[in-house]
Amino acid sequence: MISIKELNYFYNVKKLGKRQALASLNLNIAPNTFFTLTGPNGSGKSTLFSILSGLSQPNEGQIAINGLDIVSQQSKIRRLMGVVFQNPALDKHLTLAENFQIHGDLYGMEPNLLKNRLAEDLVWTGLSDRLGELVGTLSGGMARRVELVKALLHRPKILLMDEPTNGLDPGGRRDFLDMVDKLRHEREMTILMTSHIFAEAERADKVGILHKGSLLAVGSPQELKNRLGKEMVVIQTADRQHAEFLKEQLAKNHHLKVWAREGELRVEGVDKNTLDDLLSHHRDRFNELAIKRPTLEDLFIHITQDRKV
């Protein structure tokens, strides 16, 4: 559904020149798979959704969507895509009703079927009897919802989204979410979504995750975290000096994989010599340890890791 090839994007800096925001990215996302492409604020996620929402142009490589070039046949494009914004991009000094009508006589779509479209979508936002409020009078999360009813009105085959739980609450993200993962099964949609928040991205069925501009994984979220084990150790350290000799003797006794940051170690493979060495001989080095299963996030932590503490 969405095939990009050798994707380069650069943009000038004042006074510091042209600087590289996408680096050779390649990525293929298949029909109704729900992806995220997931990574720190400044890694590319934004530029990139801007090039796929045809708000920017690529300098270098090809995006195809449904088989449709993004440069030459964007007009063809629009028409298969929805677009949730990271900022909202409703009119607060509108009513919803209003909000929803500019969508719709921009889409060309007849007033009968808009008003069916919105019957059938409203009952699951719980806005049915708010269409004559301001979209200013609307809760963050309740004007999450409005954004999406909008994004799908004209009934798109992919639906991209920038960050779209910015701003909420984590029931209020959790119940956003799961709406849109619920429409994605029924209306057999492909979906793109970024997110900064790792833990979102282990609801999708493939992940990337992206740094500076390049793409550093893909993959199911199992997938993705299977490459640092089952379980590993993770010690929050007194100091980085203390981090620093700790991972040390754990590099050099035990001939463990360890990364740090912040004085904080992830260590793989630790077993019960290693655990009992670390109680009995260093526990004034360390505040804490724990046994846990890794996380997009460690996966995150470990690829882009320079050794140093």
The other form holds:
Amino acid sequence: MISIKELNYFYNVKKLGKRQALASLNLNIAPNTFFTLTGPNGSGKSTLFSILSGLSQPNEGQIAINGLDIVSQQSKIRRLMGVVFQNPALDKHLTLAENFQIHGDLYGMEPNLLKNRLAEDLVWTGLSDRLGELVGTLSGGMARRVELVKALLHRPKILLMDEPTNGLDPGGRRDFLDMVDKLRHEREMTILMTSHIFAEAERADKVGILHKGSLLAVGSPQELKNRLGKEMVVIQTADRQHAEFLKEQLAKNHHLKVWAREGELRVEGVDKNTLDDLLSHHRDRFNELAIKRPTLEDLFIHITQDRKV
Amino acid sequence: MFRGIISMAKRELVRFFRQGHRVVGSIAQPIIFWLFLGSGFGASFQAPGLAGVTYTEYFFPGILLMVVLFSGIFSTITVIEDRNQGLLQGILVAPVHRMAIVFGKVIGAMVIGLLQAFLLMLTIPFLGIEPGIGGVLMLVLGLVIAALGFTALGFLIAWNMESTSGFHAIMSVFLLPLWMLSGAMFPMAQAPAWLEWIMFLNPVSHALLLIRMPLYHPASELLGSSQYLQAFIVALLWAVGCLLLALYRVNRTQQSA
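I have the form predicted alone already, so could you send the form predicted together with the partner chain?
Let's see the whole complex now, leading with the same chain.
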């Protein structure tokens, strides 16, 4: 269980003074939940990750992990947590086995226990035959797997992952997320992953959307997407002028809520009459019109546009 | 914590021996310095009270000191690399006491420096010096203290630096002058009065005495020498002080980071 109450975090920017990275954040993550915290770059995900992993301390607020206070009981919390960083915390001059050995020593694992767990974990991650290889020779995707195995060796109750697919190609990203899926089904642990890729959050049990240090929405991916209705229309126009014109027409004639970003329009609650109107009278003003199911990214745009108004 | 320290120290050694260029560089550099500077300054070297001592011989303790200095610097510079590559964060989130990071790094770097110094000590018979077993042991003690001081100091500086280029700048304007003004390159007695004072206040000068004196005096004589004992106390205070500061700094990171 991760419980965050009224968390505030500031950092000092030279000559500019204090900047708030997290503002009055409240969040509860139930045990054995796969929770993804998503939001654009600079939204505060990594700051929250840094606080949860014990690398930074909150300025205000309380955080409890499995009932333990993150400030006063940090050494106990560290034993409960496995951490996967944005850049793998691996020594590229050492072999996989040597990296795992150091991790085992730092976590006080007996050699036999380490050996048994490695034997188990290397099989399901497909790394069994690579123990003697230098980490520096591994591909990015493979290094991520090694990092994941390392983070799991001491059998943490909570797994923290900060943008773990960062820098991976689409295949590597899919493989890594498949492994996380497998992990959550086979082992009892709470997983908290951050990602700026909204599509990655769709796999989670629960998603939190963070923007400018504030938590805008929390819920299951489906619950969150349902806020936008079953379907929406996305219209791609050639330029901003056409987009503005269509936005005005849809709002004035059809009383619809439209979100415009550059030359793209997103419209909720479009009916057949509106579609007919668009296709018969304004076809020359857009290049593409698609009816699609809302995504978490749509929800993010929806919420953040509303906040601007 | 003990296993964590051993593990971290072992990592330093494995990394060192796995990087061939580091091994070659760390062995070749002091030998090149010693031979070239020793030969170049040899003809013009004259110092009061050092009649019959060639510059190559005079410079030898300074080269031993340089070996442990450079080893300390290049091993602790990896603190910055570790942080930039994310490796340090991985260690900081582990349930091991922060002291293990300092001790592991310092012990690993000290062992590397001492191994290089031992290699160079094989040339002692060719210099015509016969320090004896006791002298050699006292020399090793001096090297251990100097290595501890330089490594802990290097760690302390590296912990507060964000870039390796910044560390190199500090090395050029602070660490190398500490070595140059230790009496490694020229005797204190030859320096102008103001420089002599700076050299006397430099703790590294005292560490150098712990390396130079055992080459010429038996252990029993050293233990009765007030000059040696004074150098021993100052150098030990410097080394332990640097280590305590490094431990304090890292521990403070644990509390505030």
